[in-house]
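Here we start with a single chain on its own, the form predicted alone, put down as structure tokens.
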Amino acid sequence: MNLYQENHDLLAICKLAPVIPVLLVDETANAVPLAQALIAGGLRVIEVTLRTENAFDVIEVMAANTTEGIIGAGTLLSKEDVYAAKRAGASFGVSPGVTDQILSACAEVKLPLLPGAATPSEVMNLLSKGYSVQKFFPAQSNGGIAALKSIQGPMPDVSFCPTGGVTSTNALDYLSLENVVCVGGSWVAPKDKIKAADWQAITKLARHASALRKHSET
């Protein structure tokens, strides 16, 4: 697989659904009935973040026993944090920044890489390199909406999922820009409702937010 097939294969894994749910999963037990309860309100990519010890278990648990979901691992920051996803059974990686250990870690291992930009030189030298599939982080701190209005004029090639501040209430004003394939967020999947196995609760969100998309289409 080369560095185009992997972009393609992301902006197909980008397009699979509006939101891209960030997990901080604290009890790996909650892994896989969390994915599925996001699964079953039409969110099938999903992002667990390497905040907590277990990360790489909940990736490894998720992956191997919810077969509609494409499990991520975010906050990749270390060539080894690429290698332990890849070996975890991540389909895609997502960084907040780029390196050239984690480019190069990803290529080696072909695991798709969704990377962070938060200026225009930094999406520049991202699409220099052939990534045309980029994370706008922090989001919201960083201009948000207005800024990805900027980005879009010279750099129209470039689609982005931002993440950072992106909630309920504003999610679908991300959306509606040319430039935006889709989301990431936390709010689908609260603290609270995963400490309380509240998996209806969560599903009910997911349902919500599967269904952005369509009113930003219409």
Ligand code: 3PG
The other form holds:
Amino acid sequence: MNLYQENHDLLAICKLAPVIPVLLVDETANAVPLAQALIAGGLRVIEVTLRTENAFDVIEVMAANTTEGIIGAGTLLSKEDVYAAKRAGASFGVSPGVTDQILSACAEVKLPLLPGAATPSEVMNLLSKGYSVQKFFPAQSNGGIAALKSIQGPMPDVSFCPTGGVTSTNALDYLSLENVVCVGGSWVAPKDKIKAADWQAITKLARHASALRKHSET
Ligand code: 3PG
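Switching forms now, from the form predicted alone to the form predicted in complex with this ligand, please provide the structure.
Then the entire complex follows, led off by the chain already shown.
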């Protein structure tokens, strides 16, 4: 099987900002102003989840209209999702877990993938296929910081993007771990602020998030 990850690309993307906003965008008209608000606050790498019917439209307009943004497709659950994400112009994909179908499809269309893992076996399985950057999901309910510290001992070569339950309160603690390259979270783009088109508030949240740095970088 032709499994594939542009590890260097993915790692480089993950290093662009400490936080990847995880977005649910119901209205396609909000896509560009939302992305611009996040980018203005210093968050260039954006994950659009496929949890809304218009998600691929959102990815398409964001990717086409925000030159500084690196727009990814989240919630990849099938090879069809991968193909559609690529067609929409996504620069990377994120999956909550992985299947061989998803890995193969990403390899086929050359979509850098941040694949999800939650257990040592899943981490090892992905690492054996060359995926050294992984999404730790669901982070907080899966042992959070303590679990990531425990995983680092035996598997120091894996870098994680913990997502799920990461907030402005605990993000810095996650980022201080040696095996955490960035975190993902929805707190920087709350549903009510998107609905109200309160882009200034989202820029402020993004600015705060982008100022979070790994301890080793401060
Ligand atoms: C999700 O499942 O939507 C992402 O992991 C984000 O989780 P969060 O809403 O807890 O940040």
